[in-house]
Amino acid sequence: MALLEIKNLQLEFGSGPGAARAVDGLSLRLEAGKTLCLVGESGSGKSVTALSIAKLVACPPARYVGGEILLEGRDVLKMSARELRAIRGGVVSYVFQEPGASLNPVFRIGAQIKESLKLHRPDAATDAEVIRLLKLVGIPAPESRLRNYPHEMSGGMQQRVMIAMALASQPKLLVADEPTTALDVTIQAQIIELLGDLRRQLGMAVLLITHNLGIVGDLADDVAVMYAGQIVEHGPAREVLNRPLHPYTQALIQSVPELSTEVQRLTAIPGTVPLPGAFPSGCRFHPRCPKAQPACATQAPELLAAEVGRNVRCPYSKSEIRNPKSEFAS
């Protein structure tokens, strides 16, 4: 049994004819101890999907209009408020983007981590356990750091504190939503390496939400590419990154700059992700797709098996990248 299985999830904002469907028929599966990366541009529906796992999207304005979210075999969408409180932190924990906005500026970080311990592991709510968690996430001199306020720490250190808070409840699933946003490249690499090390040490599963394919290769077991509320490609990370099949995945990879090549202008995807409620007919990517056919404007493609373990939402999909970029090949 999978730790997390999402089946045909449909989530709307608003009601009636004006309802905007932000997640439309999404299905995902994540095994215990594995890492799944959900990739796509801003506005694709990644964060809403992640928040839905613990039913954190406020209802209203949102409405879950279909599907199941099975966490350890139990449907989150049918849980009571008490059951939801038990799984939030107890089974699934979150690391949100921009830690400076998530940490409370008027409390010391030790007190904030200890609050999480009191909720889920009250017997372990001690300074010793806070120090252990800070050591676990690589914060130097944790004995003195636990008395720091958030503003006394760098962005990278703040993100490590957020990870320590998420780990305090010993979750089985860690959801990291854009954990490297607003961090410089060196710190980004350190945070991604830390998440990989923690996954191996603690045996937990990780769902990484990102728009940056450049950080996926060394961490993910599987990759799901999301666009306009739908999964457009899914498969093993190395296969997807080295041989992308969907034109959108290919465009995302081609937009990542290569350090070894001098170019006058970076490759970009024309246009923007359409807003929920204003999705185009047919294939939702066709207005921006350089390989669109006339039928793409009217026929909505299904997510179908293209190869063993590979699913793609495009009847014209074909791999054209034979010499993958070095950062994806490892």
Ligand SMILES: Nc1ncnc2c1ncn2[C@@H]1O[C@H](COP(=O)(O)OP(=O)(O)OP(=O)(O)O)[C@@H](O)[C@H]1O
Given for the second form:
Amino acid sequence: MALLEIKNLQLEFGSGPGAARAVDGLSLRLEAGKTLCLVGESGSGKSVTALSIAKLVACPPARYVGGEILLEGRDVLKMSARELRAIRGGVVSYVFQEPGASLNPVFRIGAQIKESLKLHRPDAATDAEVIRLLKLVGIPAPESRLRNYPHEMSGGMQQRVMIAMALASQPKLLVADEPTTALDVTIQAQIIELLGDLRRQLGMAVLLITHNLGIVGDLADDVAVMYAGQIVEHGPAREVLNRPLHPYTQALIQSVPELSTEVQRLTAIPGTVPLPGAFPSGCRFHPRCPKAQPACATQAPELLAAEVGRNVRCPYSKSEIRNPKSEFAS
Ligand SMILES: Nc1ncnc2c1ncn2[C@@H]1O[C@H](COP(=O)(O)OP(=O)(O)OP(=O)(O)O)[C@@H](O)[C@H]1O
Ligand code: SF4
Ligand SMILES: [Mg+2]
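Could the form predicted together with the named molecule be shown next, to go alongside the form predicted on its own?
Below, the chain from earlier opens the complete complex, with every other chain and molecule after it.
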């Protein structure tokens, strides 16, 4: 049994004729201890998908109109409020983009980590455990650091504290939604390295959401590429980065000038990202696709197996582009 299996998820905002389907038939699978990266342009539905894993999207305005989110085999969408409280933190923990906004400015960081421990592991709510967690996330001199207020720490250190808080509950799945976007480039690399180390040490699964394809290869086992509420390509990270099959993945890779450098919003593909409720007919990428065929405007492609372990939502996909920027390219 997979740790996480999302089957045909359908999520709408609003109701009636004005309803906008932000996630449309999304399926994903993540095994225990593995790392999956979810990539795609702004507005493709990455965050609402990630938040759905612990049913954290406010309903209303959202409405789950179909599908299942199986966490350890149990459907999150059918859980009671009490069961949801137990899995939030207990099975799945989150790290978000802005550590400064998530930490409470008036409490010392040690006290905030202890609060997280009290909630999930009351017996372990001790200074010793706080120090162990701060050490685990690479904070130097944790014995004195635990008395710091958030503003006394750099953005990178604040993000390490957020990761320590997320780890306090010993989750099986850590969801990191653009955890490095707000940080300097060198600090980003350190946080990604930390996530990789923690995954190895703790054996937890990681779902990493990112705009930065440069970090996908460093961390991911698998990658899923999202466009307009759907997965358009899914497969082993090394394969997808080396030989992207879907024209959108190819365009994403081409649009990143230098992998592993500046964080870019992925906006270099000509045309605009369609909004939920106004997705184009046929293939949702057709107005922007350099390889579009006449039928693409009317025929909606399905996500199909293109090769062993690789799924692609484009009947015309070809592996003609070798990604010259991939560190795996030979
Ligand atoms: N509360 C809401 N009400 C209405 N629409 C929403 C709400 N939250 C998200 N959406 C819409 O759902 C779509 C997907 O949003 P989401 O935040 O998941 O995108 P994303 O892929 O995470 O983008 P980004 O890279 O900018 O974070 C967007 O078009 C967004 O406007
Ligand atoms: S189905 Fe057509 S428009 Fe869509 S990605 Fe493939 S070639 Fe491009
Ligand atoms: Mg987002």
